[in-house]
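A single chain, nothing else alongside it, follows as structure tokens in the form predicted alone.
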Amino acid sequence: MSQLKSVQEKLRLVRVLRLLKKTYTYEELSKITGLPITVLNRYVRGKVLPSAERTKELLDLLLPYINIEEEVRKRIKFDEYGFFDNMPVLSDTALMSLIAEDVASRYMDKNVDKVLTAATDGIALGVHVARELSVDVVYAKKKKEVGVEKFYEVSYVPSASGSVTTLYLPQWALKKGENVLIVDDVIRSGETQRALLEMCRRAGAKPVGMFFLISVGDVIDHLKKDYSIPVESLIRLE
């Protein structure tokens, strides 16, 4: 194992421990791992990193205790009207890093060149996934940035608003022939994501997949049928 890979695995263990610490006490983690509480505390705080051998042993031991889908579900907050808040998911950097690892493993063989999302809620997931894939992340906005001369512009009418929305992406952000992974935190109607697909078409880039933390209804099934690319979500809400 290379030195870089070894360090990455050790940092991955720290993220796993920090996530588990939100559910388990140090006493419980000590019983699971057989390590003293003081040692676990130093690992969680990042004061000390374990050896490569111990890192592998602990990851093998602890990863079965993490169900990423369940971790996301228990953080989503619903109000009395059925609307939900997913900020507790997006703000949990340890969880988002583990989600990004999972997403990157699904699309590693797609030779992704860029991760594309829409501002603003999709940016957190986009950054985490792009980092895992070692590529750049670009995002479309609803306003033109001063200083940018040329944009890809795609307009659509969101079913919930009835008014025209336009997304803008600087033309330098996507290049012809690039393989693009589209991500977002939530997909409901799919109009925004179709606009991102249209941007790829205009740029001559190739969408190689779409991934969402949360999908509502059967929208991802329609996208799969219409575009014949992998379209996945971590959890689906009916």
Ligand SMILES: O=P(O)(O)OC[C@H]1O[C@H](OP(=O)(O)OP(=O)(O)O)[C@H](O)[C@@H]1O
Contents of the next structure:
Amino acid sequence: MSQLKSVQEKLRLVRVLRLLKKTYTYEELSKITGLPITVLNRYVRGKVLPSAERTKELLDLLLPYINIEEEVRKRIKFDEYGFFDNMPVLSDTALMSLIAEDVASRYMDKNVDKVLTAATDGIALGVHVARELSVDVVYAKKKKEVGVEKFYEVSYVPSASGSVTTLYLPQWALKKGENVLIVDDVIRSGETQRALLEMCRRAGAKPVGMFFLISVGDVIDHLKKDYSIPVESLIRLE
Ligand SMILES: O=P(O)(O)OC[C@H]1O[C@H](OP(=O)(O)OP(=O)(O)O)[C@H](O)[C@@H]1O
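Please supply the corresponding structure for the form predicted together with this ligand (the preceding block corresponds to the form predicted alone).
Zooming out: every chain and molecule, the one shown earlier first.
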């Protein structure tokens, strides 16, 4: 194993421990791993890192206790109107890193050059996934920022509103021939994502997949059919 891979695995273990610490006590984690609480505590705080061998043993023991989908579901808080607050998911960097590892492994063989998302809430997932894939992240905004010479501009009328929404992306952000992975926190109508796909078309870039934390209804099935690329979500809400 390369030095880099070995360090990445150790950091992954620290993230796994930090995530499990939110559900399990040190006593419980000590029982699961057979390690003293003091040792686990040092790993969690980053005071000491385990050897490569112990990292592997601990990951084998601890990963079965993590169900990423379940972790996301239990953080989604619905209000009385059925809308949900996704900040408890997007703000949890340990969880988002583990999700990003999973997404990166799904798209590892797609030669992704860039991750594309929409501001605001897509940015957190975009950054985590792009970092895992060691590529850059770019994001379309609803505002035309000054200081940018040329934009890709795509307008649409969100079905839930009666006004036009326009997304803007600086033209330098997408290049002809680039393989693009589109991600977002949520997909409901798919209008935002179709606008991002249209930006790729205008740039001559190639969408190679789409990934969402949460999809509502069967919207991702339609996109998969229309664009013939992998379109996946971690959680599907009806
Ligand atoms: O599938 P759609 O119906 O297009 O909806 C999905 C989009 O809606 C949310 O963003 P929003 O437009 O609310 O902007 P925000 O991220 O700034 O809150 C979400 O982050 C997606 O980008």
